[in-house]
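Here's a solo chain for you in structure tokens, the form predicted alone.
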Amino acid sequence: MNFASDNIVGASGPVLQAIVEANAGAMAAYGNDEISVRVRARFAELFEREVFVFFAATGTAANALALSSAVPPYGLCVCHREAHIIDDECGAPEFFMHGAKLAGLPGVGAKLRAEDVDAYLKGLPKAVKQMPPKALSISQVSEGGLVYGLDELAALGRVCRAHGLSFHMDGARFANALVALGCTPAEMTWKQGVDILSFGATKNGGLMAEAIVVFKPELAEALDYRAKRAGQIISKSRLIAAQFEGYFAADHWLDNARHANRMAALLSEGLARLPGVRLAWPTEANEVFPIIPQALDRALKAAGLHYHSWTELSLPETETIGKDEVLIRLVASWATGEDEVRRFLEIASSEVSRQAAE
């Protein structure tokens, strides 16, 4: 059983079927095909307004290109210190921003608070020796598995407007956050001040399906050129676009996300009932972050269960990891079966009982 990531499973049936159907015949290349046109229109429907949509093959490319449109080489992008863009993308955003820097701020559960961002921005020197802040980037869902509420997003949007920053959202798990909040895509983005979005589908049933969705027109002006230079203007773009057609059809994307979140909730509830196990943060989407005894960690791995240990940097001040404990991350996906979750819990419960009896 593998709970290491939602990247480890393949593409869903509707997405694969859409690729097969799009594969037949000849169509215009480089995004000028009828499928790409339809999908761009579908994005506009979902977000309830005109948007600019640029397809990409990876989330790293989407993030790096999105930020390059908002931050000049002499600028600064503010993010959480554990954000994916600063910790997991090998400097790609800074590379594509041609030397601009990422400034990582602390925050519980890898979330940023508007008041902390505001205080940081107000404290920056205004002299030419200081790189001026040009963008704020947040991960929705955060790297701690937490979801920004609409009021939190609105507060961050106000801070961005007050300081003249573009507001970027890394939506690698956009659908998981959306169903957790029970709102619309528009309500979770531009209506709260988001200017540009990295819209991820790969973790939620796509094969390789990412998009940059731009709400602020001036940020879209050079993205075609930036994407071309990055090798992200794909000749057979219809096969990227088709994935979104299968993804959106009959709300398949939302069903996938609801299932993943439900499996994570089941896993979280079961683990929280075990003696000696507690949650580092609430389970709000499809990731679970339990603190478990090291002996249980060893036993789970010996039983062939796969997951990752996790950083303690964003724990609440009231929480510490004991010398005989470890913080781990478990991720449920659209393909995670309830039988897998229950089997994981059975193994964990049995091992906790065995260790208590020793």
The other form holds:
4 protein chains.
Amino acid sequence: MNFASDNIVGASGPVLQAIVEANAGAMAAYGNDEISVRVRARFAELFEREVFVFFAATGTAANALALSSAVPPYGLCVCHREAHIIDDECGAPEFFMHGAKLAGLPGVGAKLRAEDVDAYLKGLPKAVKQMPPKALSISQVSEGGLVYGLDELAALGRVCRAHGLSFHMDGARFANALVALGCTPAEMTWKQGVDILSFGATKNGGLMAEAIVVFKPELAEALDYRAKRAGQIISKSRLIAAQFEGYFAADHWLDNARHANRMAALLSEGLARLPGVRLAWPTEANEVFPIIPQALDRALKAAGLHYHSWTELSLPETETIGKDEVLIRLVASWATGEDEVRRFLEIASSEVSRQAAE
Amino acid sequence: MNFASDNIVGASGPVLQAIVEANAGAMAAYGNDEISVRVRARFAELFEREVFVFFAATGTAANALALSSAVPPYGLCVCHREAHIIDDECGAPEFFMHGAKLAGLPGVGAKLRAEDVDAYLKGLPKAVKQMPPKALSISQVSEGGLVYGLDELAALGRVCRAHGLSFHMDGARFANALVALGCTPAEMTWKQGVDILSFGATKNGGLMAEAIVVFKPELAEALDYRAKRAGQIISKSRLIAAQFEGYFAADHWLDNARHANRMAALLSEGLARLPGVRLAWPTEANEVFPIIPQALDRALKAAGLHYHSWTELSLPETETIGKDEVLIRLVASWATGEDEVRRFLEIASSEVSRQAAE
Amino acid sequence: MNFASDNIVGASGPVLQAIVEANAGAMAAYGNDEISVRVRARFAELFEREVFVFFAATGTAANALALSSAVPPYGLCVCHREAHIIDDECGAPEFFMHGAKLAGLPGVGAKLRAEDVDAYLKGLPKAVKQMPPKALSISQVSEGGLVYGLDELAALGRVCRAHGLSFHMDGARFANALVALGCTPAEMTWKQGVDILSFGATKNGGLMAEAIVVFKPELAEALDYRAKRAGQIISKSRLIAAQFEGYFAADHWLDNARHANRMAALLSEGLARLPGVRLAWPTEANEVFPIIPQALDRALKAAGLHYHSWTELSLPETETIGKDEVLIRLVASWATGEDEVRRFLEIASSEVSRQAAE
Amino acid sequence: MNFASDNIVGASGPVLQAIVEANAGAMAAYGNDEISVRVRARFAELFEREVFVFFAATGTAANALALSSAVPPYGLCVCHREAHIIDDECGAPEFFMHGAKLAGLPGVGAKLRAEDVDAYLKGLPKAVKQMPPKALSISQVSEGGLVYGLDELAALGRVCRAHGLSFHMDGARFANALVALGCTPAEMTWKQGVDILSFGATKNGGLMAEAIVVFKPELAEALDYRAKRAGQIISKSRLIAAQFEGYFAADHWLDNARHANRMAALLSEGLARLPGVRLAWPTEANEVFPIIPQALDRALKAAGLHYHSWTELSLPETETIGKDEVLIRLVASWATGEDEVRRFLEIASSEVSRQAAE
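Can you return the structure of this protein in the form predicted together with another copy of the chain rather than the form predicted alone?
Okay, now the whole complex, with that chain kicking things off.
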């Protein structure tokens, strides 16, 4: 049983089937094939407007490319200080942005508050020594598993407009947020002021399928050149595109996300009921962040369960982790079985009982 | 019928099958899965020594990453002036090398001669204004479809050693060169002084499967960091690795390459026999570069045949293209049918006859 | 009266005179002139060993070039979170290091403690997503005007060795620190493990004269190429070099620094005696950081006095700035007159009395 | 006697005097001083329109910064294949442009013809693999000492407009070209379509004084940030600015340039009269490119005369250099004495006679 991440399983059935079907015959390479054309149209339909779509092989590349179109080499990109782009990509954004800087702000559960972003921007020195802020990047779902509400997104969008920033959303778990909010893709993005989106499918059933979706046309102008020089234009492009066809067909992507979120909710509820265990913050999508006794942590790992421990950087001010406790992250995916969750909870529960009895 | 490139078809059967099989179950992400481990060992076996292997999603990325490990930002990389890295990658090498420069030298059929490289290096000014040369990059098969012989490779290797350059081989068509020479991978690379290799599988049956194979250990030191920050470390890494398992199994890759080369030979022989048609230079792997009458070119295209015209930059000095002629490139692949070749030749032949009769 | 910075005055007499004298006649350009040769030898003498010396036109360029030789594009450079390189150079280090990242740590008075650096380095994840630390950069004098003692430097040097980091010192105010410690240049640098130094002269009497002094030979290897491609190799190089001749002659540089430090001490003592005024931390070189009432701040500015207010980021934990107070920075230089200091103190003193009387 | 370059002498009297005078007293740093403000206004007057002016310490930095504002990292900059930016700056343009590429075209005397540039641009493939052309850069005076006429500039300007390119002029020898044409600065720049200019003063009397003059406002938008992060904003900025005051006062700069051109003309006429010596192309500014017997070359060097030999890349098609001949470059400057020129010619003349007699 593995709750370490949502990229430890392969592609889901419909996605794999779509690849197999698209594989036969000759087609134009480098994005000029008919499947890529169809998929781009599908994105426009989903987002209820004209969009510019670029495929990429990894989420890291999608994020870094998106940011490079919004932030010049001398610019600043504001994000959460635990954002994936700042912590987990070995400097990919700085590489693609040619040395532009990421400024990491605090916020509970790795979520940014519009008023904090606004205050930070207002406090920047007006001087040539100060890199000018050019973009805001948020993760929806956040690195802490929280989901920005539509009002929160709108408020961030207003701050961006007021300060002349482009608004980027890292949607590695876009579908999980979408079904959590129960809104449309349009409502969760451009209608709140999002300018450019990293649309991830890999974690939710894809094999390797990421897209950059651009709402502000000037950000799309050079993205094909940027993608090409980054080695991100796959020659047999139809096999990236085909994954999205399988992904979108019959709401497969939404079903996958709903399942993952439901598994996380189950896990979350079960854990919260255990004595000595509490949630660092609420479970809103497919990730659970419980604070557990270190003894329990050791026992779970000894039982062969896989997951990561987590930093305390984004805890609420009212929360502290005791010296016998640890903050962990559990991730559910489209492939997580309800039986796995139940078995995990049973193990945890019996461990807690056993330890209490000692 | 499409002779435009060897990336217009999907993956070959065994490669696709390997993906499907590797897809099930949970495995560690980011290259730590068991298939990736197996495939790295397979590379060591193939090259008869310890090697360092890094996967990439595109040939452009493999080349640019390989070069970035060998050439510092202030350095010079010598290559042919029609090299893929200089002409076809939208500046990817310059991006990954952070502004290092490609110096393009001439040579018939896009092949470099060791004496020309040596003379160029000796003629460079010794001054701080002159970027110091740090690597030589050749394409095996060359952009003109020619194959460097082992002696030629050894001579280039000696020039590299004499001038302190790393020796990079762009092996986008590695297998086609290998079967053309009838030698081992070791003989075609490190035994002649090659330090780092872009090993391409995509054009010869892969879906998207490229590897960087490093023979000089210091060039491997930071490649994982470089690949990560370039967005080239695929999360579901086993699905890149699996392609290589399918590719190598039962000599599938060599069979594919032999077939492609044989189809090109058929095409070449058939064309050379037509009046008014001649080869710009010999056909040595899976690409044919004939000079044909423009009238024939128009007729072939009108018949729905796909291929590219080519620049005259690498013609032998003794050759010129008449004003009613055109240089074209025809590419055969593992998927090219013998019937397609025969049909192409029939169309060409009857066109030549028809035009002669006019 | 201007206490805003130590770069608001021109060159000192001996430095200007040296330029005028060096101006006549023809000499080789680009660093090959006899004065540059002499000055390089002088640096070796001063540092009591072989050193590699590179001139630059600005401190920003000296720092960024120095770091670019120590930190690869995928690397991390540790520094204080208020370091000049992180806050005041519009991303120059990131530009010259091609996207490498600066990690800013806390510390009172903008000084880093060896144990904090060590703990930070030990806590970094061991993973490819984590940029590997490659250098430590400190400012001697610190951005808060504090001076690292020899023991503190030695401890930082040991941390660097233990973790495989290069050790960079930003010596924009090198002379001020040197006379504060009363040690030799060798003792303050390589004898404690410093590998590469930005040696500033501009703030202490130069017109525009900065040098990079390298103690670890491999860091010097490519610095001439890096400087050239950064547009930092001045054609009439003797006129940079000449400034150092004037600067070093008859201990002019040390006299200048002693004077500046003495003026700051005077200022510091006078201010500390005023009711309602206290120092944020001790005055150790040529900068004073007092916390003063906002009413006094307004009055001083109204009286035409120039200086900057400062951030509270590096205050001791035991210190807080009241809501009617402000932290300011006063800088004394070689050109600051004792009469100016006395006049400043008089104005401040009478203002404090006047306000107390209200 | 030294005809190697025009940067081997120091500053001219009026320029040095201006520095000395500007040195006294306190002034704002980083370009906010009153002298910098005055000089910017003076540039506007000289160019008869609003201009944006940025100072730099070297011509290399001025060129590279100017290009970085016009060419994005994925773009192409067209220039002559012997341009200073491509050959003499160790990759500075590629560094500042973040990997953008320089495409070098041929042309006699290192001058580009508008029709050649147009044909090159029209021939570029329309594909994402092709870096899109974004700027044209010419040197006025050319690297071969030739001067573009106003008609030639206008034609190049039209080609730039037609293809959407920014038009950059490297004016390292701007004054020499200006007095050769006898036109105004406005006529030689923006009136013919030049968008951005590297205005050099160092070679013509400055100590280190270069400026970027921008006519197309959008190219000026971020240049202050770019200059800062390149370490090109000198803290004691008034001392760069002061040089321009001395330079422009009483037409000192034009006098200097006229003198240099006259000395070159004298040299040119004298050499052309010698048997066995001919000019590779006409002398139009302050540089002479004669083809001389190798025996004469050896004799001149033996007599202690300094100058550089030159490449044959830009010879007219009708010209070839015999195997006993060599192409050399002689540069005259504002400091070249007429007696030096006459003495050079006497030595050359008597050598030619002596050799003829042998």
